[in-house]
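So this first bit is one chain, no partners, the form predicted alone, shown in structure tokens.
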Amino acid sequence: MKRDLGDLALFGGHASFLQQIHVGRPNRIDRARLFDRLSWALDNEWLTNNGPLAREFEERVADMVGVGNCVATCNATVALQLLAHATELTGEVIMPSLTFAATAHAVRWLGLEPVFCDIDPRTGCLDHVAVAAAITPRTSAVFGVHLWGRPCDVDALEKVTADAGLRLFFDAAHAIGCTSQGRPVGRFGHAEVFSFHATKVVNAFEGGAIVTDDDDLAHRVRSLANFGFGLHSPSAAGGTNAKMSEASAAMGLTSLDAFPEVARHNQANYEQYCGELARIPGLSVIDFAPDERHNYQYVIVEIDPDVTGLHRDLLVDLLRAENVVAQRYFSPACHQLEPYRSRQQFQLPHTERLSARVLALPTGSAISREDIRRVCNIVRLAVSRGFELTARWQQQPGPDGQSVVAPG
């Protein structure tokens, strides 16, 4: 256990761990009901195409969300694209800046403008205030995300785009397996993305999916993604491939039967953390509505500058040099990436603030309770002794010979 800022590997000790923690790391499953599941895919010689286990995966997610249709995809962010073009969006379609950049260059690639909007700060997601805002004649859709797993204030923004008459999704990337107001994840707006990468709490490998109420956007979303067959109406796009395999939905099947056990695990793990870093000025844990149902699949803190004397980017390193990998969630925020920030200047206060202040630290059922205890440890030292470290590492000789200076 680290007890001195000499102990720590930014300042020569030796590293926590020997091979590298990080967030995203794959959660455990039955390895032998997947392969199980491959050599029934290979005996029975139908590989893609809507296959049966594909369609036996759509048909699960959609029971577990409570609703009447789900389309599998190869990924998430080619969903997104499918509702755009199944919804024939033009124009403007506003979204949070406070997100993977994903969800706004999916619309950008299509041709549309992401028009960044300001977040709620006890939340992290849209500010429906904020979204009425923005609307102006070109504003053709909103994209609300469920950031980290919290949803969005859903009932203020349906209010928000139906007296205005506008599309309403959600990137729903973290939020499998949660709730609003008792009501599953998936149920809300026209439709809503899952996203099941190899990083999140259901995982395929790779994919995506959307789910929706709406049988004639359902119909549309899988004609158009299977080439267009199929469709009613000719679409000016055409059509793609955005099927999902099934190598994938086997993958995304046996994520499914161990759901239960990874959220019940995830849980544990930001119990602990909640315990372990608790009482700590100036770093708190973002909570979770505990009348809600939750993933928990990631572990976000957020550190005040101010209060600790040490940035955010500072503890990413130090924990680095420990083989922690933390994570930036999200940082830079899409305003502040090209190619949006040389085109339009946002003013968005809020996200940049809580933006450059929130790491992600490792979870998940392949991190134990000691492994917690250990990134625990380091976090503690590091923040109660934040402006002396600071001090220490502004000292350090960089590469030229000169002092570092640190991040701020």
Ligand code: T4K
Given for the second form:
Amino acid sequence: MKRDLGDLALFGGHASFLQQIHVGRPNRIDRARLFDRLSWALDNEWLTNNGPLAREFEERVADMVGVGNCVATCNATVALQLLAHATELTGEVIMPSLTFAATAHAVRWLGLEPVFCDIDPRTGCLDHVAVAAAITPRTSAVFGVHLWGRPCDVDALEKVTADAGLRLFFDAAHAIGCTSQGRPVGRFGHAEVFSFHATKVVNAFEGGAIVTDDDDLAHRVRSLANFGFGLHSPSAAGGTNAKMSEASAAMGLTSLDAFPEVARHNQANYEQYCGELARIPGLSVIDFAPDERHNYQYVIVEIDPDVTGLHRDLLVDLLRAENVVAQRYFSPACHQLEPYRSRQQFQLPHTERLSARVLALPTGSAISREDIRRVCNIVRLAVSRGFELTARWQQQPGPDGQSVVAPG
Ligand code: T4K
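Moving on from the form predicted alone, please list the structure of the form predicted together with the named molecule.
Expanding to the full complex; the earlier chain stays at the top.
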């Protein structure tokens, strides 16, 4: 355990971990089951195009969510595009800026204009009052994002969009297995999108899914994901190839089998982080509503630089020097990224404040109790002596022999 600033790898000490530990390591699955499924697919000589494993995966996800339709896709980014395309969105799409670039890029790729709205600072998700104020005659839809698995205020967003006659979709990339007011995420708005990327709590190597109770919409996205074949009225763009392969479905099914155990492990990780990082002024682990279900996929820590004397970016660099690959989820926010930054100015004070203060710490089934103890030891040492650490780091000679300048 590290006791002094000089023990930190940033100042020449040994790294706490010999190998990197990550936020997004794929969770453990039953390999024998995966190989059985892959072997079955090979024997079956059917490898993609709405195969039996993909259909089984769709049924499992639809049952889990309690929704009429699930269309599995090759990833979530394309699934968002399919939804926008299938519903013929035009003009502007309102969304949060505090999200992964995929949410914004998906609609921009179709020639739509993302309009970034501020968040409710208590949840990190879209503020429905800001959404109502951002609606213009050019708005065709709102995309909410259940950030870090914490659901949006779905009732408020449903009301705002229904009053304005707009489509409402949710990017639920982080939120499989979570609930809002006891109802599973996946059942809100006109449709929701899950991600099954390798780094997600349920993974299909790469994968996504659209879930909806709208049968016609499901039929349209399924057809568009298969080159537009089977559509009564052909889409102007024809369609694309967004199908989930049988190999991905085999992984997705095996990962779904493991999900209850992974979620339990993640919850224990989360609770350990909360315990070990409690009562540190200026540092908090973001919380989850106690009466809802969560997947605890991300452990997000918020750091106040004024109280701790330590900027989030310096904490991330310091952790990375220890081989703890913390992530800035999500910073910069989308409106601070190109191609959005130079197109339009957005006033998003809550987004900018939170985006500059949060980081994700390693969790998932690869992370042990001892790993968390060691990560928290580093964080506690750094944060409790944040002013001194920052001053010392500023004195460090940079590559040109000059002292380095602290971020932010
Ligand atoms: N909407 C939202 C809100 C999202 O967060 C995302 C994706 C999407 C939409 C789009 O979903 P997909 O189209 O991807 O289905 C990662 C993921 O790649 C990305 O899927 C995810 N969100 C985002 C939050 O995280 P990056 O750029 O942070 O890093 P990446 O994928 O290179 O790796 C993250 C960490 O995981 C690294 O520390 C290394 C580790 N890792 C990664 C892979 C791929 C592993 O240990 N093993 C692996 O196989 O995006």
